[in-house]
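Read the single chain below, which is given as structure tokens and is the form predicted on its own.
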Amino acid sequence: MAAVQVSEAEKVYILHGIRDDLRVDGRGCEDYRHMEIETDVVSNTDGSAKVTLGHTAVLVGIKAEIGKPRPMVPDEGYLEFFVDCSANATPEFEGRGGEELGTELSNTLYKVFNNKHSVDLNSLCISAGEHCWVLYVDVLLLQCDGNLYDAISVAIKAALFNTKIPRVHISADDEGGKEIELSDDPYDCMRLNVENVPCIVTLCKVGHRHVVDATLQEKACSVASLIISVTHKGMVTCTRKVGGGSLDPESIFEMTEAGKRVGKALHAPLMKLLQQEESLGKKHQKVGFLG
């Protein structure tokens, strides 16, 4: 993970500010930085989204391909994750550093999103035990300024909302086998229900308090972090502790409750924003270098 050097004086300044619920950039302990979301930004994907959180920028593209269901769950499709940590985001991602972080992020995303409680995997089944849709989720880190997990989770939810899967028609061939035909009509497609798709909230323990959406400077003052995935109903689907320090049970409980509160509040405006952009259709203005 990208890191910065912070002097002892800066650490004291950051710690005292967080203690008084006033961070260096003026936010409270449970406030996010300014977030920008843009969907349908990559033309050769079935769904895509770009999220900018402060100076952290993430691009997600989703491709749907027909594959074979897994033997344990023959009536479900599945998701595959690949995270590319661009060396342009930070020099620390060059070589093995980026590969290790990409693998760590991919494994966490797999636990959070690839289950029937988050995504309706049954809707991805075409023919039980024979064919299903496999969603390849590619994540590209464009710029890193802390809080990667939260930005990636929002981008994945936005990209899944934007994903259009071609309608499948199954017919029998002359030999009695099944023949799969994909609809050529771009409007004859299946959309995913992303209502239950969780968002990840990362809480960093700084001093005796915890903060949401930590910057790299705040991260340098943190002993440990708790990563929590939360649904729109406030239900926790996955938790993971990262960092070399320890967390006492009381801190874990407080951080979990704060994560549930923040995560639940994040879903409603996110879904409202995605639906507004969807209603604009091709009228919405492209911004940034992808415009």
Given for the second form:
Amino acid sequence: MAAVQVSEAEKVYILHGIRDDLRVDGRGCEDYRHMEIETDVVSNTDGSAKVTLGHTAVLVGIKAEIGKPRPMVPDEGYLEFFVDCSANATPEFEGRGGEELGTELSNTLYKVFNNKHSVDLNSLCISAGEHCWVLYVDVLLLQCDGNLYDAISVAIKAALFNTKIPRVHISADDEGGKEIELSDDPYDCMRLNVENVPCIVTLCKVGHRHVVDATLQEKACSVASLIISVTHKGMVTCTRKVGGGSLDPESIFEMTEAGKRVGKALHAPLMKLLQQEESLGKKHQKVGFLG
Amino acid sequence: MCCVYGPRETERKDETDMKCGRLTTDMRFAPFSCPERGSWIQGSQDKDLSLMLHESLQPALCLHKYPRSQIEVNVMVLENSGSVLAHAVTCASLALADAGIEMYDLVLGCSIRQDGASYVVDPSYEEENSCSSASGENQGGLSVAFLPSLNQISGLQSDGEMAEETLTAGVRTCIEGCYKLYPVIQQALAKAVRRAAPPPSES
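Mind pulling up the form predicted together with the partner chain next to the form predicted on its own we just looked at?
To see the whole picture, the full complex is given below, headed by that same chain.
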């Protein structure tokens, strides 16, 4: 992650503030920054979303392609994640600098979605054992100001909500093999149910308390953080400790509880917002990248 | 199997940190270690496990005592029969102790696999990868790296879908497992040291 140099005096200042539940920009310990979400920003994709969380900006594009299902699970489709830390975000990501961070992020995403309930993979199957939909989820980091995991997970959820997979018709052709026809009608498509898609909450341990949605300065003061991904029902799909420090078991329990609370509370307004944006239909003016 | 090299001078001079040493970890699977043959080129799973290993070991090492140096930890998995990360962490901390690198405490790893209402400590490969036919909730695995005498968790990773109470109970079970493991590891280390350098005989 792009790091800022923070002086000792600044660290003490941030630490004391957090101890009294007051952060540098006036938020409480469990408040998020201002978040802006916009879907359907890239026209060449089957689904896309752009999320701006404070100064962090993330763009997710989803393309659906027909592929062969995995041999272990012939009646399911699958998702492939790829995170690209572009040099736009910080000069440290130039060339192969961002590769390490990108692999760490995509590996965590694989773990988050590695369970039966997040995405209904059976609905991605076209014909068992032969064809299935593969969703390629590509994440692009445009600007990096801390808290990448949260922004990426919200963007993925919004992009999955926005994804329109064309319907297929399977017909038998002359030799007896199967022929797949994609329907030509752009409105005849399948949507995904994103109710169970989890959202990631990052909690940074600063001093004796934890903060949600840490900026880069707060992150420089913390030794360790906990990433927890929560569904709207409160089920935890993935947890991971990052950072070079150790955590007390009691603080881990406290942080998981807080993470679950915050994560659960994040889902309802998000779904409402996505549905509201959807209902505006073609009429709403797209802000895109110039707003 | 784990090898530790160091402390040695850092190769890349521009990244030298004057105040404390650096830890590099590398974890590889031998191609014959898993039921399906893997490849020698490091896949993304290897990189992910190397990173988890690095995060679990870093809090335990007294890196400030080795300025401008680099300690390399290389783990090679010869046979993967489940619970790889937990055992790699334990193995690596034993290797570090054997190398004489100063640490705050040994790092022990323990993992469990939760399946419905029951859980298994230290799962085998089949137990780890089996999906129960009942698509119920509460299915997942959890690995914890723990420093017993300091009572601190240095690494935590969970997978699958679990309720939060199950997660907390699982972490507690892993901590208990690490406490049970601690005397065994200590004894093994003491025996090895005694064998290598026998104490002077009292005459």
